[in-house]
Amino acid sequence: MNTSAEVIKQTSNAIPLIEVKNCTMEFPGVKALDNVNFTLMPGECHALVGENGAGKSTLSKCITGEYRMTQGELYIEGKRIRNSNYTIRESQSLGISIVHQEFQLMNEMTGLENVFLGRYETKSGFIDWKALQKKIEELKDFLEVDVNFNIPVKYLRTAEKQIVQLARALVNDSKVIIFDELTAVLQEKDIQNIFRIINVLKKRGIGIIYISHRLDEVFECCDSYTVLCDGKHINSGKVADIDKPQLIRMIIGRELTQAYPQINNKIGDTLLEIRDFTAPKAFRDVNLCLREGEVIGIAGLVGAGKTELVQAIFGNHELIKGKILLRGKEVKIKNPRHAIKLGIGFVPDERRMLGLNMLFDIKDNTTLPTMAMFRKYKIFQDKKAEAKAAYDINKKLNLNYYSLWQKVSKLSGGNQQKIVIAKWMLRNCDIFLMDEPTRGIDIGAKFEIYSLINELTKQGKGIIMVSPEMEELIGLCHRIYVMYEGVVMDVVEGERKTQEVIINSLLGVKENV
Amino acid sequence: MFELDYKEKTKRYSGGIKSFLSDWMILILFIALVTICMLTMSKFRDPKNLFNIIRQASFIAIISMGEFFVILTGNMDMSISSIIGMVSIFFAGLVVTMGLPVWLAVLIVILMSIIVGIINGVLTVIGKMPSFIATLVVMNIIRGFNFIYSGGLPISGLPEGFNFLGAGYVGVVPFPMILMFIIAIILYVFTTQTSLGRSFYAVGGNYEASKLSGINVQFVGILAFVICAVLTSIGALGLTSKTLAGNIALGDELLFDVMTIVVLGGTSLMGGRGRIFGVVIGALFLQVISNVMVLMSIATPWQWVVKGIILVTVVLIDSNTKRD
């Protein structure tokens, strides 16, 4: 940290790497950015924070040239960029790279090929693999990482794939690297590794724009911050000058008194019981039970079988053994359609790929599982009733939109997630399976989802929730099942609900009791 | 306050003039094309010629509406050309050679096409084969059976009355045109006003999300192929009735036209997007162009070239328009 501060001092008279002045970005019907200013100095890690839809990604897309700002000026290393024909290609040649949490890698190619794709060094017309291999070794030394670049990237872990993406950005001689919610899908250990790499990059004088919903990270690795709210510029400054509550207040414009709602204590009868659930290569001998009004959590590292487990309950993953008892009666769930008929709703982890139909509007997405209930004369769709129902449920969820006929693709992550939950509430499900319901959404929206989950439990619904965030599970769940390599290592409840206990089981360490 | 908010948010909003233009591009082009032809060509504006265009477009439009469903769900049915041949030759065989009544023969060939549709659907949806390959294989197999059954020769001698389907008139209006519009209206209502119809859009737009939302994706996927096969056989019967003879080569050149029409009508080849009336207009559009080329006595090979250019242009536009 010390060295990076020095770099900043040295370069305080330096020309900013990026300067955005009075940037306004308009989409049909929405002003996504309104007169925003932003400055990035060399060797600085600049946090860009704000709620979903605050305009963070829009701003970063204006910088990378994916969008062209409606109004405003962009300077890169002091040079005015002509807005009219600024493209991604140009921004890349000026040394701006973006690393997404979603991968833009060729899965079948090796890390090495991915890194040098389109920039192969050749010797008499052939690719000079030796030279490339040497370069990669240098990069690995520089980043101090140990990732195998010689196997297809599909075999790499999430964190390792991100390293490959980073390496690609570095080969590109980037001066500015945008980290777009990179850590949202990472485990704690890997996040620390990213921080270490950020420090290495800062020493090189590379400027980093750090977009994240996890505010602790901002305090851990960023030098300065810019807060956006509803597309407006709220504040910028040094991270050292503020504390977390101040930052939260700036982001949501209100005081966050209690992050988690009071856990519901009105527990009813057993809703769902699972016995000896086993699926090859995913999980084995899993037992769990869920009662009315309960939230149970499933914790585990990537590859622990969490997603497969909830998918299997929803009838979307093949089992070789296991029983499901629904209100004490044994059922065999054949497919998702069957599960839904039995009153189970599923909020998948990848809402863009699995949760929503991006070609559909808000109304059609909200009523997708319930379409058949809105009928006139038994066969025709009653569109008025459908719209009314969609309107009512989305009002309850406080969805931010301007028309039910708006496409969902342009909504923010938090609002999209509300629609995915809304469709199951409209279906009046008794059991909600939620796979990482707060992935990649901001604090304000997270809080709303938490109170929503709480509200559902008060109505006697049961919720099974998968999450990589321990804090969230501890704050919301009655019981936490901790999985390690497909096996439930521990069931944590009551006073044992602490991070230490959970971490031990996550890593497969048995307690010596 | 509540009322106001409700009204505001349930008001259908249009995406502005730009999206209106891109949505109805084909209609605008069609009107422009017809207007120009009406003004410049006296042979074209002859009412007899106009009715002729619609009559010729009718059966191809019906077949295209079938293909529309398959493309809407993100698949492709290449087997329609040999389904047309199959319906034509077996229908003629059943009626002429075996002496069955027309209604029974119609029933049998439609049943046959339903079976072919189910095979296509099962291979693609349950067998998870790429639809292009699955239907190409089915196309060749059926073509083989068509040859085996007929020896490659046409079967003529269908009863005169059957001619009504393809060449009859109700008053002054050609019967095929009425049939086309009735089918189009039924399918329009089906796709826009029923939940099953909407499911085709859902499945084409996002298969996995639809599955997880409880839509019977396999049923919908297979049904698309069945609808395609049935509409194709209706179209094939119409085409057969014009010549009163069964011919296995009847559909050989139609696959290309049908694909052009479906895409011309604004159906996305990626699935999830399209309209029935777009397909009808697409069929009329292509027929007008063919008609004009005939009136200008352009040779058939050149007509292929022109149609090819049209298809390339439309697919290029479709692939390069940014979709949100």
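Take the two forms, superpose them, and find the largest set of C-alpha atoms that agree within 1.5 Å; that set is the rigid core. Since this is a predicted model, take the numbers as computed values, not measurements. Residue numbers count along the first chain shown, from 1. Compared with the form predicted on its own:
Once the cores line up, the CA of residue 114 ends up 2 angstroms or more apart between the two forms. Residue 152 shows a C-alpha shift of 2 Å or greater between the two forms [criterion: core-superposed Cα displacement of 2 Å]. The rigid-core alignment places the CA of residue 403 2 Å or more apart between the two forms.
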Contents of the next structure:
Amino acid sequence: MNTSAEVIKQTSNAIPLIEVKNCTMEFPGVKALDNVNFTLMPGECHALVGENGAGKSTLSKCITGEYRMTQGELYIEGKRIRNSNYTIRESQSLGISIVHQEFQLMNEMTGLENVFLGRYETKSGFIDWKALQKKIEELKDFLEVDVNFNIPVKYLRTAEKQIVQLARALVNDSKVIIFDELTAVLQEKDIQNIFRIINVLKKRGIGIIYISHRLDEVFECCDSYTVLCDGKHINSGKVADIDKPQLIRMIIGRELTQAYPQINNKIGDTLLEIRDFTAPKAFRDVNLCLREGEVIGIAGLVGAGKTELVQAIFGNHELIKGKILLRGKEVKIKNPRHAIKLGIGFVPDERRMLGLNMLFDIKDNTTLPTMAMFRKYKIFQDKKAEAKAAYDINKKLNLNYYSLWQKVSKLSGGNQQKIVIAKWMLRNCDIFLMDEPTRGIDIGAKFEIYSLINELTKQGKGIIMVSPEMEELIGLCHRIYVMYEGVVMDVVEGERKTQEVIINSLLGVKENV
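Please move on to the form predicted on its own, as the form predicted in complex with its partner chain is already shown.
The text that comes after this line covers the one chain and nothing more.
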């Protein structure tokens, strides 16, 4: 079967939309890209894959003008771009847009205002809202979506916010759109809609650069692929010519013989028990227990209440009813600070907003919950001991960095996530609450996180994990609590721990016994 990009190549010898030749990008102490080549054709969806830190985002920033290549050449529609003065504004004028995983939106402004920000149409010196509304309706018809663009984006669902970002790229008359981990925060039905939109864009000759760690998506919607590893170009080709194991081998440089480590079977005493947890408009009458050495999973669709539940355990979501017991003793967790003192650590789903201080360096983020452990005479901070502890724990997690004083904002998503987990390991928490701990992480780093979870359970730690990926929950968890509209619909374990049983409960279908 010929892809649209192949048809264009065969029939018209089309000029590439993007061509990068011998791209090298150096930062102080690190070479992020080393002699990389990349080509995008009209009507092509080109997957850009690799482990965290491989250089995918750096290459996309060189294409958009956010970074200027140290060496190399960039051609847009056959025209060589002068690297010395290439900027984001120029790339946008040439029809290049990027849709980020992390939202680049003004929360207090409406979707319509966000879409046309900086390019409002005017009439008699005033913004022509009628014309803008007409354009939005045309965009909605084109995308086949029903999103309310006339309310502040803070009230929109995650998937709807992504549609706003995509609409903003389209009003720019984009010829190239970079999807940077766009589906990492979306549910399956929303992902399928994105695939449909990609196909529509391809038919119009728009080129898509698709950055993702979800390799199944590469085979579902992409025509071609490029693999990067440690900033080097490993291989490029047609997706139809390879299979998933081959792609994994190119990405991580080895066979991945086991997707999940063997589940720990040494289970101890009860660590945590919650009874009748109820919160308005979130969840009700939830009962749950966690034992030493155990991983329990929480599954549910968007709005099921799973994130609110782990937030409530951490003292960050108000309850109207419920008890919490730690090692059999009732406690009242007033706030996250109190939860931390009781030995509970929280890995949130939004690492950049909730898990890290993006203005701090690696050392400070790693030691933030444990600063009191490094005080001399209860007054002075032992900076040397702090740095050593941060170094040791991050070395254990194979963090890819060049200095402890490097800003976390300069790290890849996977390495940022490792620091979020590292700080609670350094704190020596007994209970880890993990809300989508592998979101936006490549397949190699995922296995490292899985192995780390397994190691924590062998130490007698207890883990509550929220994940949208059923395979992940089945592969890692001893027991899975399935939530539907705020209620625990089922608890599955043993032979019942199957996708069919979980899916039925996710949809509110009770199993016939």
